[in-house]
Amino acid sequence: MGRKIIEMVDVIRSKNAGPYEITFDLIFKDFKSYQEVRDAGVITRELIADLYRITPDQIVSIINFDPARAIKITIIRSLSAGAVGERDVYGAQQHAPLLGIEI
């Protein structure tokens, strides 16, 4: 550990994937920061359940997309959007917890 997640992206974000979900992508600014963060295995489901204070059952997928040099995760909304007591209809403010991942 040492490298933090935002030296290693050009692009974190959250956005809405239905009403049921939010997808996040991090987006890297070369292949080598993809391939050693994909490498190391450091955004599993345990890690993003912990971020996101979720269980693991709850995250539909974390995907590794070599082409883009990119991983998308997907979880399920603890409320569906546009729900009483939902705050953020398009999910656009959920990617916070990822800045602090160090690699």
Second form
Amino acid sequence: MGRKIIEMVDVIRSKNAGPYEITFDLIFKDFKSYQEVRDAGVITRELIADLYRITPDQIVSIINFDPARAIKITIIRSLSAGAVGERDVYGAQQHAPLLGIEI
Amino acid sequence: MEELRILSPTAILGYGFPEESFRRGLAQNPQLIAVDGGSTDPGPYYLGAGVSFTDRAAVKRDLQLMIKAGKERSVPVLVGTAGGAGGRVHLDWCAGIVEEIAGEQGLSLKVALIDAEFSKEEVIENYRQGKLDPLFPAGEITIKDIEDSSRIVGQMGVEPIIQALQEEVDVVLAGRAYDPTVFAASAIKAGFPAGLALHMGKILECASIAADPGSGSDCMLGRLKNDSFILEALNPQRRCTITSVAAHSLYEKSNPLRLSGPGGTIDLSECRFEQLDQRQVKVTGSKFIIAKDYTIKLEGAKMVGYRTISIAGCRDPIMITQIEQIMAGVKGMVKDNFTGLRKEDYRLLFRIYGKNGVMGSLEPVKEFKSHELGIIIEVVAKTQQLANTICSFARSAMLHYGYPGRVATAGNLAFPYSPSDFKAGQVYQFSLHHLLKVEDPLKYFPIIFKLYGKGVGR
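Given the form predicted alone, corresponding form predicted together with the partner chain:
Now the full complex is given, and it begins with the chain already shown.
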């Protein structure tokens, strides 16, 4: 189909979920878009592992949340927030690779 | 009680709020004014070093408006995770501000202070008894990790706050507290369902971040009923929408269906969001599932060294293509020059903005085309002096590094500042992220009552 995810969402963001995880939220414009992406099964561990150059075991969960028409992805931080060498204490700027997803 | 109205002025005490929004909230006669004072989000430094990440004057400004309004209306003012990290030193810092306000404003305030700091001995004792479990994905720890921690706090549940509210208090300052608790405690005390009370608290703790357009510095009102709650953004330029409120239920949590906290889990799997009018959203179906064991999340931070950084830019296209080799070369020069140092004595890091400064190993873009780079040379060492020394050497080595094909032989770096190096002081990292099983939710959170201001003998 080749639809761009950025045209289907209101929100794509990243943030700490505690100091040891980063969580990504994709919140869709309407339930139909959400349903389409959810049912297409494109947001997979393999896709996220590929986008972030991580192994699938570093992905904690991918959860569909119907009440918010949202898909939530959580990954393990390689360094806890604020540890020496860490780059994004709030984890708020790790979302960019998700912007290019196509359905 | 049929309805409990809670006014949340701002996302974090000290982030500010428009007085007009606050007045609109007061006009609806809230029975509680509550605010979240902190977070682990700003990182381990503030917990470890015992300082607030919010500014004192800004915190005082917010508290003064809240306390004066609360006192005029006989409505309690609650602050969770006082002082930003919720340790004893943070709580005392916040209490000092309240005392100052009482004195300056001629108010007489009865204040409850709830301590959330743990002694290392208490934590070690519990560790030995097997009552401490790492909270995934944090790893196992040893007694030494506990001993090395500079400060350890526990996230209290609603119980200590309910206990404090048994007395006629004007202000409750809680040390480290699970974010929704200062909003949910009086509701649960009054008999409202815990699931709705805590879910509303989870949203109110960030105030108008849950509105559209979002802001961390604006007010939100929550109305809790027995079967639902309603959220209203108090600035007419913002509104609560299903998306903004539902989105916020996801915020900062790994699993939106089940939000774990002290004593149980908020279950949102059957939760429904409904747009009531242009600016209000109604929420139903949030449940609370009581856990078999009551657990408290412990947070600790330990000191790992001292930091010095130098900030520079590079605009030379020949150097930009060789930046990896130049960084490796400078690291080699440092090693050669300071042969007496061991590997664990210091760490030298380069952050290259324009290449992978933000994402590091997670960065999928490997071919970068930036015409300029921002460079941070960073050293973390066992003493400040050593950090200064290594940073200074690495900075001058990089400035004059002779790479192949170099034509700009006067210097490789543009420094925006003189002095070029900045001492950033102590560096901390999180050392504890564990769940502690407790039999009594009140045990580790002692409450003391203080009288501040007018009519108080000194």
